[in-house]
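Have a look below at one chain only, the form predicted alone, in structure tokens format.
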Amino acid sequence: MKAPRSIKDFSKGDGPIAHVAVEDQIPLPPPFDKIEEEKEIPPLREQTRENYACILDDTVLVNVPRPKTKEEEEALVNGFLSGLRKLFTPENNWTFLQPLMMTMEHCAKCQTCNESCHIYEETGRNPLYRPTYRSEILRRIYYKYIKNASTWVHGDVDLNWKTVVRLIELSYRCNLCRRCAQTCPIGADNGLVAREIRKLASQEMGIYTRELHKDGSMLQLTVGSSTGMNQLVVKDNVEFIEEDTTDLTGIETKIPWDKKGAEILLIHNAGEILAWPENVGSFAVLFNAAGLDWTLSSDLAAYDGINYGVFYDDVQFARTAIRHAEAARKLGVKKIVLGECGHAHKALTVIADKVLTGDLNIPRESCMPILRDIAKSGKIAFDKTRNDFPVTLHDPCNLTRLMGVIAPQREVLKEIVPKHRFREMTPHGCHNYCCGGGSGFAIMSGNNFAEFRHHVFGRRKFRQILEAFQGEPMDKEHPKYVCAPCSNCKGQIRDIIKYYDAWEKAGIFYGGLVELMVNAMVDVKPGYIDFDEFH
């Protein structure tokens, strides 16, 4: 079972309608190229196939509920009509409708879209996985409910329960990296119309995954971080963060917090906080030595760059990038610097520039060509002999397609490691691949979701890894190192590897690339960077 043969049976039948196969995906590298060896997608539980709608693929996130009587039926295709209508009336949808129109009315449906989707490729190009594909299905359903036109010029499908349900679960079966977009002659924004779906069905509907929304951006409202981190245990965690920091490098390290006046604040996603505390520890290692005026700010929500609306919901999006620009104005610093957070820096960089006005539009910048000007600048000492392995360097789509923000990070690492050992990624910058975890996979592990993620979103990556290092020794004694300046993309990295096994069978490992910058520090003890304790 491939897919539907045909858009018009997308609303039929009551199981899933497409299955991703080993056998029909294209081999990896070695040393992991022998596809017998691969793991199946295990079968959902039969227990979440009763209880949920699981009538689209391998997997379930959304957990719609399947419905029981005519009624609910009704409720499900009446609502997706109602917030349909509203995408396309400029009070509701004055952000995006503009994009979402032009691509409803003017794709040429010449499939070029279709080669620059990784997803597609990866499962065997299964054509339910096309950049297309949910948007036709949208289409047909736009011309015919909200336009009136004719369906024998434009298509049509039915639209009923499974309809409604598959499309917005399908809508999750996209990792909103815009590459698509990117390669379109005319600029049709296939990325767009699955994230509209996903805000269609959140602001209207109420459906939503629960790792974006209830542990997500509600829990960074209320609490403070989407990791759960109120005021207080934050501080407790950065203290502890500036006690190893000190340790580890022989370098005294302190870490403002609500430093009124400040020329910078510094907003990290939290989750560094938590997982990879070195990455925090660095920044202020590097911050504090180039003699940079910064601050953090401990204001509810303002110490996490995370806003995870920017993934499916614009009315969750404004309001946390609004507390992110109350808290940089309460504090009166004169601009705010993203950390090494992909979608911190779409959302409040590019994305914010719709709601942020007034006094809150507070100047927004990436923190990489602040690093590339430590790096320059003469006033730390690097010996790029300390970073004597293989690095490859992970472009993350917000930063790179998005933003265009690509040469600073590469002009870091001419710094810090040695010309020869740099392996560059093909395709690379603007025309990269996503990690497989973007628009909040990442974060996402329900049912069987996490396998399914690494299996199909993440291969592609995991394959551009292993080509950028052929020709190494693929063995742990030989530490390759994959620099990912991105908090989310270095989450899916990292399980990317454990998945595969990759760090016991190929030797690879990760972290970000303030990381590297101070293991390169000359005034800081050697070995900042411990391959050893990777696990």
Second form
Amino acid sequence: MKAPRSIKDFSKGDGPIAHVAVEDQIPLPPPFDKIEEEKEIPPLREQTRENYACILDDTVLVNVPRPKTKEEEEALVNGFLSGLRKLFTPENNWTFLQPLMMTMEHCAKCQTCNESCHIYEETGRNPLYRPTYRSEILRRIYYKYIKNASTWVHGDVDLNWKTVVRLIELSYRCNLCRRCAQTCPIGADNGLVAREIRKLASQEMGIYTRELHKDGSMLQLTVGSSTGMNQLVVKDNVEFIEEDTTDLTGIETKIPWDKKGAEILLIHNAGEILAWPENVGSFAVLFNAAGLDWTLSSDLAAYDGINYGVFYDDVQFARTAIRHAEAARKLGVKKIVLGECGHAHKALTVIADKVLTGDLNIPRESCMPILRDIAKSGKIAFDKTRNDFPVTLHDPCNLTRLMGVIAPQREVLKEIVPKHRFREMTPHGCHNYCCGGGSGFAIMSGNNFAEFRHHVFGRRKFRQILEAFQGEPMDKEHPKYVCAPCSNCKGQIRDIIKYYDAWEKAGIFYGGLVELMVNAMVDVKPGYIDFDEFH
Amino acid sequence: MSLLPHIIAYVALAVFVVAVVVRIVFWSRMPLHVRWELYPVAHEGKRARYGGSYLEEVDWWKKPREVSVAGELRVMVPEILFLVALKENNKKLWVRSFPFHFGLYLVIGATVLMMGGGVLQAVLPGAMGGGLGRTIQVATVACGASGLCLGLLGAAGLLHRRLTDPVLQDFSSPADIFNLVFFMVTFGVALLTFLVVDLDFSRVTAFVHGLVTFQFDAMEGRGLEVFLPAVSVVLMGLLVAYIPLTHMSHFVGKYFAYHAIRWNDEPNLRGGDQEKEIQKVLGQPIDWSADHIEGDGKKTWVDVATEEMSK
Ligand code: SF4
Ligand code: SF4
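The form predicted together with the partner chain is what I want next, because the block you gave corresponds to the form predicted alone; please supply it.
Everything in the complex follows now, all chains and molecules, and the chain you saw is the first one.
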């Protein structure tokens, strides 16, 4: 195994310090258990290696140009230290100062949290990917270079441009799922540290991933959505969805826009509109059939619930959350309801809770409790036998471990899936594993990052899915449904299924929760979920 | 010489109290931070069993929020006493860390018993002569001796692990090793004192009684009878003063880690108390330098968060 043997190795050498080899990894369950049939992560292209500092591992995401002069090297180090200083000031980082200080000061370095991290485990326990590794490096830099404290007490590390670039890149080898924090006996949070490193890089040095910043939060704040759809395009697309849903369900489906005074402003992840229009259509069918008073908003950023700031930048986060709330205020709705998107849930419901005040402080809630109430209300007749295939449920971290919304989606499944067809993953609920797409990875594919994402980050989820379906015939003639009620998770699960060819080889299908609900509706034409249409 | 242990004990206690108070003030004066809770949240009542929250309700802001103190205690008490989180997630470490921490609790318990006995004797002379005094003495010896044994064993186990596990070795600083050695030496000397010259804890009890009643009599006896208890008291004193000055003050930090962060799910309701505090932090200047922020130390969070964005 190629791996750093010590923390001190992090600042040394010119090339990558780690490599994930197939033979170091734990084989998957059948029918994917032949390790010799697994693909290696393809090497980075020569040109990428020449242009960028590819000095961490097999892939590169942040694309920092390799410094050519001493001055450029120093600029990286100085920028990092300047950001690090700001990270510990209450004015610049009131948002996370207390949790960050707690982790900096009280980690006992006991290594308990490592075992809980799917990334560390699925690399065959490569030391570079320990939750503690990047935190310890940041901690040592902080004490040595910012606090001028004794290295005898806090440990030593060298700070050079390689340490900086590697640390920023390494902050993008974490899904920010905070499973490690859940197991820490002290209450330290290594997931947060990864986020704070990303934040420092973005807010001070202007170093970020293209997908989260230029093509993500900036696009959303300027054009209206990270998908690039402006108001006209999104309305056009939704019109198509109305037509398609009407055709598929046999129910005349209307999707209201900008309805003043509506009870509910529903905000979808706009990725659904393009990639999974049936999800948007299903919400409309259910909300209309339940007689809810709802609307979408065509205001800037308000037809896209994503808030990528939550993964890397507090300022971009606050800007986006405020745009969402402003749209709700303008319409005069009673509440905002988030569609099937985990990070949008956490961003607007939980984190923005300490940003929105006065008339922007409009109540916000998850769609899950509403869907549970719809399923149980009796207003819509469901026929469970329409969902007579094995179903397992993925718990999005943002919705479950980080928000505590766990029971409603299970109560919905009880109403729409035959009992013997549902099986939980192990572990599940608030102890779930991340899909591997968390923290924005689901939308990142540059260089060879997609392969790395599927092969490493998503491997534990794929393992869990396979384990959940063990005992079922593993072929395409017997479709099995992974219910993933989150847009990013759904994207990641789709990508893992494609990477392993698991639809063709094992009949593993995926989709959201509302699609399953509509599929079971008695008033809907049978066959709403079309297993021949894998996309 | 006879006064030195007393002085060290008082100074140590004073340092301990001041350092702990400073830590408490430090953590409680931290600025408001965004919500960063982690489920299960223990005060969520029945939902805490599976990690659920009040956000599972439609219109949750219209409904009374359950904050179960009993639920918190059900998690906190076993966590403090038995280090449940560590037991569940790292058995190998728990078999060392639990005796270490429990040993500490027992030693603290023995000290409190001795102090209580001293106060009782001063207030009600003669009360310590009967059954109550005997019970306190037996309990003191039982707690003290078993605490020292467990603490020493635990510290030795932790040190052995730090020195032999390559990962822990890499992550440990010299101070981490020193801390454990310090514990071992202090507990070792105290245990030696108990075994060699103070099997009934009468000497250390007399010293503690003197401390709480401000009577500074010289220790009776000679040679090791005086030397060992005196060294033991000095070491204990230094340890007590040292702990809160290091990361071992996590016994304070952990309270805030749970109550201010992991379990802090208090919502900011419209027109509620939190809004003013939020407006205050949002009114602070920002000086992050990246192009998309251009903080200049004058623009506030509100300014940057509400400015029009151009491509
Ligand atoms: S974060 Fe917690 S579990 Fe991990 S090493 Fe530090 S104290 Fe131990
Ligand atoms: S937050 Fe999740 S992915 Fe990141 S280190 Fe912790 S367990 Fe691993």
